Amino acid sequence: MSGKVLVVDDAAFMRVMIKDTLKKNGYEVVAEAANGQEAVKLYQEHQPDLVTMDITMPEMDGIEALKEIRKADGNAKVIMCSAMGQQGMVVQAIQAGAKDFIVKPFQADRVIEAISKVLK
């Protein structure tokens, strides 16, 4: 497996965890963002193959960032990462174009399964 990934989460430990999981499985993390505004900017700069996107973040949330990214690139592949109890937001994200979602706390296998499925 390979592919360039942008990791977006306001929690540094979550970014580190996702990044480690991706690297161990052959993916390249091209950038990390701590909020939606950074995500939109870094997506344009790096043009990753896929984005893992947290929903609840400061400045701009993951759903708004997803919409901005999809507006600029209709083929953008974004997987949402959400905490338990955010099912309503997950539905909004899927309607806005997210390819899949991962519920936190997640297991490495689930992250890799979702990413490999979306990048096929």
Contents of the next structure:
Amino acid sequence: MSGKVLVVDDAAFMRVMIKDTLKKNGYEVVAEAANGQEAVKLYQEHQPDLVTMDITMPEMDGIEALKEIRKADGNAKVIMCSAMGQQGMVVQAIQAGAKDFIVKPFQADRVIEAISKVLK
Amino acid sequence: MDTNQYLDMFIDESKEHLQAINDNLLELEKNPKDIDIVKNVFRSAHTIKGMSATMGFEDIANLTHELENVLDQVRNEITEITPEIMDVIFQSVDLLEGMVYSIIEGSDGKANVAPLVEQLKAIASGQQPTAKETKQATSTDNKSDGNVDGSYGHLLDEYQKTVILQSQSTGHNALHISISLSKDCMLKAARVFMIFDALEGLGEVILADPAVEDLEDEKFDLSFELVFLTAESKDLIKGKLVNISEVAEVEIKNIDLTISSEDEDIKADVEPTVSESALDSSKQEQKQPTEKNQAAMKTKPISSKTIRVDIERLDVLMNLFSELVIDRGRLEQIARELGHSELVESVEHMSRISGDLQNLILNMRMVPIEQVFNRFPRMIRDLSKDLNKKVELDIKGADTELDRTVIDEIGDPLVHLLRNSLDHGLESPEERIKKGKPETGKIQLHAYHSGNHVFIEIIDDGNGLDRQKILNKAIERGLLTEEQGNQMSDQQVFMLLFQSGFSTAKVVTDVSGRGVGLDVVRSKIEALSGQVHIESKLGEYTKFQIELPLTLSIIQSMLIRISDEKYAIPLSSIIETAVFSKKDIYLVQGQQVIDFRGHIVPLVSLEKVFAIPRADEVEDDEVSVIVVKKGDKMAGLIVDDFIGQQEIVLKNLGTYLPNVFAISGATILGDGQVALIIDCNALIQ
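Having seen the form predicted on its own, please provide the structure of the form predicted in complex with its partner chain.
Full assembly next; the chain just shown is listed first.
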């Protein structure tokens, strides 16, 4: 499996975690963003195959960023990263075009499962 | 997933967020109506929850989760912040901090969070029960309802059957779909939404069991069933559904109504046509909170461009650089001896550059003292509540920078001094009013640079120090005689507070005055090559001043020679160098002393202390003496020669020589020789 991924999360901790998981499974992390605005900008720069997007972030939250990205690129594939108790946000994200979601705490196989399904 | 490698990051970020929560909570206490602050706290709690759950620190995750629920209600203005709620939140944050710090010390981060979790839950449900709470209570109750005994006809009412029959006549299939989610699926309702979303374009869900509302509220176990009308094939639909994450199993059967049409056991609670409307209403409900969220996002300041570097790497860098400084010294010496002009020139250039480099590296190790000061507002708040005192803490110069090693050590002494000011220094509000002072006391915490030192001052406008009381106590404890006491300056009397076993508190309180008093503070600060001073005026104020060196690794020193050995003495402890005639040395009780500017100063022979061998005895009429100080005490160190002032790099003696008397470390000189660094504090006792 391969593909270019943009990792978006305000916690550097989470970014490193996801990045390592992805790298181990053959994906390439082309960029990392710490908030929604960066995510939108970096998406345009790198045109990744996939975005993992945290929901709760400063500047611009994940849902807003998702909408911006989808506005610019209707085929954008975004997987939301949510925490327990964000059901409503997740549903909203899926309505806005997110392809899937993963729930923190992340399990490596679940992350990879979601990504491989979306990229299929 | 192996999480150890992320532990450092987890700890760093958790600490940052806990600090942010603390700051914001204090702010919130002042402006309980400011929802933006709540949002910030919420976001920090949320991040901690996510990280700790990933790391497997479940107690932290649980507690933050409950905290988040309460905060969520507050930010959505369902619950109003009361002082009681604030206290519970503060306690939770304390416990979280405790857990994070226990993780730093290598434990598993477990703690008994149950009582606080209960309290938080009570707050969340006491005001207004949320969907989450009811969900947790009921999610297990519905297990038996979800199962169908092989047939599905009993689920359908007459109307639905008619619909199915009609659609079958127009070429549609009626499918019975059983879907099981995987066991560890976490946001079940969102999965359900994805499933409905996937089915939407393919046909129509005419029945769901459990009902769609219950599915949305997660009132089901792992599996649920749908009756679906579609023109598509079973396989296509199955393919779509299986490709949704966390869907464990999908079973699709054609519904043939002729089989079980006699079975009229219709469930009362099934509502067939709710799917669309229920989803729609949930969409609308969820819009509101997110919009508020977005407003909150704007308030967080943009973070500066930095990278995190392990402090150990900086230590290594510093160490490598100090090796370079040694070589630079040698090169300078060689160049001087050879007198080769081009060599001298390039060595000079290298010296200048390495000087800049040294400043840069030292600067990299500098951290704003803010890190330490940050936790004080919160501490003062708690303490003043405990002690029923009113106090305002004024912090200035939090951006003053200090070496990281100093920062790590200075926290505890400062805590001690602040507690001391609040507990012993400030009077109770009633007493203050009686004295005509403002009811609210003031504690100032100031930090500033001056020369090669950083000063930290703690000033309270409390009762000040009572010279006579201190003296009485000291005499009572047998630390000195009345006569000695009367001759002492105020400063000297105040410094008695720092003697071990001295405590002026009338009553031993919970806060301070437990005997391990200010002497610990002093020894800690002196261990950092710093000093403490006290200034006070009875009835008006007390000021503690801490003086600290900017850095501990490169120090200014005076090189001296005794016999063939070279030693370095830190400039910070030297008062003066002097030459005395042998006849000016007196013997007092067997101790050699000199009269140094009106003070009787004992002489210390370094030759004897360090047992330095000497080949030939030189008889000289004069002795060279370095007068050093430790607080108010002085001593004269007898040496053979003063070599000169030099910047040296402090290196410790390693693990083989842990506690050599009066030696704090060693340095390598320009000519490659090793010089020991003398710890003057140990020599003056």
